[in-house]
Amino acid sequence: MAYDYAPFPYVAPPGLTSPEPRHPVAIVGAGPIGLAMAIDLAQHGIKSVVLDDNNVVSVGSRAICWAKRTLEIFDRLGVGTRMRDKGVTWKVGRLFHGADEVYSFDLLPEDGHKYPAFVNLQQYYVEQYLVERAQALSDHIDLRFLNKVTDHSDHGDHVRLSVETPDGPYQLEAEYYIAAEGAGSPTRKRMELPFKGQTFEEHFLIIDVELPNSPFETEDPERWFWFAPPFHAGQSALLHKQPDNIYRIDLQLGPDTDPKSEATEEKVIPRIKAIIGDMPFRLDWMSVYKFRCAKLDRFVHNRVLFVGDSAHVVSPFGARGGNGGIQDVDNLGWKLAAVLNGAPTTLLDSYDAERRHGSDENILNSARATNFMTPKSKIEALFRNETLRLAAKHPFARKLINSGRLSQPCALADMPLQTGDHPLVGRALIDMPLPDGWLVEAVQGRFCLLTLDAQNWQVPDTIDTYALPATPERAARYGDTGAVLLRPDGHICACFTTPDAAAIQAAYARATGATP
């Protein structure tokens, strides 16, 4: 494989020889979600211990499409620029029916953003960058590889964990326990929590192919999706470029596929040649999968909190899995830090409400995409094919095509922490250039009143202020609003037209859970 899977060192934990002091937070799982969670908490001054039963990054490219909002969150965590510089940036998608292009779309038609619409970067690079960032924050992050959590028990004011290591078992305690172990979450299974949703019977083949001279090379990288391509009759296919001249190819195989026989070079190599023709290539990784769209009824169970795929899973079409998990982290980090510093524990209920809302949105879009891609009857197939035929000439039909509606930041307009009904309330901040950088660099990670006019805005000491310069970008993105109050996760929780210290204080109190 192209990536060097060097193992991370195992260090015998102190709990093997003596009881450890109670940790503020224990995070189980050192994938992108668990590592991002530890970094977020560290930047809020909260210490955590991260426990993982493995000691290498994920094998295979796995999650590769990282959306603009996710990249902005990663920017705050200290790895966004590195991901952008290594990754393949893109914003244009092309959709084909057979050999013919139906239409194309631009996901970020305006300039003036630090990050592109999407960056394609293999999950192993993302995990590597996050591990290195966590190691740089070792005063706050205790990263333990080959530490497998085998049991846990919630004692009301703390959670006790049983851990197995190469040197034997030990126990530790934490005030909060975060399950970030992925779709097969042992924590969820131990607690016997229902994981409700829909299982899709279709099988899909993922292939990572190194192509030194790609037939798909364009001036700017693009996402290509085919319905019934000539090289894969009657099914669908998806193509993304990754770094290191590696291309991700997803091929629909059908519900009756034998995964073991399909994930072999004898089956895969002819499929690759049918796509690229007679040219050199190297098979880097392959996997056959089917998937579910499902979630927990609740993400918060007293002192046990679920994030990422431990809490919700979707199909890979639309890039909503990893991106949704990072939005979980962004939502939970500042709230858990506030609770550990004395805020009401009910603030965590807003994490549950807001991210269940976000997962419902992702599951809805993901299920619709899969149902459109894999019609279950002749009528559904007829509808899809006629939609594709009409879309080539009629824009109205393009809105009906669903090959994976790509990840967008979740809006939280009607959630309990927000104040007022202004159209901006609940939206994630909208980036724009500043004289000395970018808005996402200047205001994320804390409560901040973003002022948009020259009035004398007086705010409590707990809220920073940032005056936006008067530019065309500001007018286009924020209109004539006087000021907006940003939460630490960058969501707008209130808008104001005039300086009103009492109104600002009331909105802040509501956003921090101090008032209902």
Contents of the next structure:
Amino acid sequence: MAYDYAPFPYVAPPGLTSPEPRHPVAIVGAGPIGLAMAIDLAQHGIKSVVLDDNNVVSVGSRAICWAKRTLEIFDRLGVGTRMRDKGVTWKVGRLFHGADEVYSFDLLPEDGHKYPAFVNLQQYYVEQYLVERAQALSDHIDLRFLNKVTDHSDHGDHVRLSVETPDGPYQLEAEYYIAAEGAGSPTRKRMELPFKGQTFEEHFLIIDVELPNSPFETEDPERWFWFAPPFHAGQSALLHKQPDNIYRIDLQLGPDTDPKSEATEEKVIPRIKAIIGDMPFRLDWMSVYKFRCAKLDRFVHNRVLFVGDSAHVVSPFGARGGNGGIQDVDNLGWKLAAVLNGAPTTLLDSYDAERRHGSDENILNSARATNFMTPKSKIEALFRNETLRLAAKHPFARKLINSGRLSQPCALADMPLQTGDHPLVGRALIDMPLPDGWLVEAVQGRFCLLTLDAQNWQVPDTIDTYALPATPERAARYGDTGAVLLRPDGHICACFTTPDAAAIQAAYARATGATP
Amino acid sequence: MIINDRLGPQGDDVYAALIAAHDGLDTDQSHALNARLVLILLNEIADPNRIAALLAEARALSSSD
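Could you switch over to the form predicted in complex with the partner chain, since the one displayed so far is the form predicted alone?
Now the complete complex, all chains and molecules, led by this one.
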């Protein structure tokens, strides 16, 4: 069944008739990143206005693979459970070379986590759930569809925006301006900011088809990836399941392709039949794309902040676009809220540093995967093909095969907000079962000291405490003594062995930008 | 970098074995064998610093540099 793209209502904004009071935050773009940003800020008590030039969710499934850490962040934002329940959970990936299976992998063999390693869910569902969540927070989120931002100017302590609507233009002011407009970011272009990186010439065809039966050999959804598949000579292919019996097919087309003629039913239907045989199907969506790996030199430009694809783009292999963007939101939300409540703006510099680090990691991984999949020279192709041949027998070569290194939570060790060199410092919290739920439900969204023993842990009022129950999962993931300080985004910023109130206060001061 | 001689008196035998491994292969097949051999040897050496030094030493004789 095809998704019903019901338009969201346009409401004439107040600024058309009289000047609006200055908004704390204007978010440009109501995609998954902009919406998540508004929800995150709302949950920290910050009001925002969200401006989008469109009035429907993403047309086409686009980002479909949501990683465990992203789902944990979405849990905090109030849509994680819904995404998990609707989404397709998959764990097993199979890799083929020609017609032969080279190897398979199982992503999360460990129990005791609320969320699986990955859930596949079409971007239009994610946006729908986020819009509904944002509408439930309407006292904090002013969601404006068919409001196209055409210009902006930074006035030092606020940004002035020009907006076009079906009823004409108006202006508004915001203390901070967040660009969450996707890869083509008009804000970035308007500011003429360099967006440097590597462009890939290869075209890829992306197709969603609805199938009555699983094309996999089992009923369990899997991720199948082919190098040189028998149905698509010399190229690569990916097959993946989404909800509603929709299957994603990705086909590498090579550099010398006419994107317009490829994205036609005439060309696409034979390609689909070559993969699934005579099974009946419904073509749901298709697109031909090229991509690059690039990022801004800085994500923070005084009062203008860039998040998601506006700040950095990656190839799709590894699912690091949407997942990387959600980590931007997670990192920025509490910091911007704190700055708006009087914390030093150095906290925003830490957003810039931490997420540029995350973006570098994502670009490195996705560029390497793309290079492996699209060899640029005979010698690159030779090493790639011989790696695939060796992999049938040798485990070491399997590890060299790169069809995407799947998104992992970013580690922030050795960065300015963190204290100490305990191995847990900088990592995202590790979920574990609690008697009445999950750790990710209980402690995210605020500074929280997870205590592991019965010492007299005393913390300032600004820090919550949570005594982790002594379970085998706790012992394996956190140990049996001491305490762990979580930031509101769930990253561990310090670990303590004894309840030294001054040390805890110092780590908190550092994590909130109060001391360098 | 100085690469120490580790083959000693077996050098001739080892070299002959390398050549013999290519017996009967055409040039493309030989290149493929060499590629596999390089990958297998990288795994045997394992140490990324050592590998980087060896790659640099091999690259140093490339005429295009």
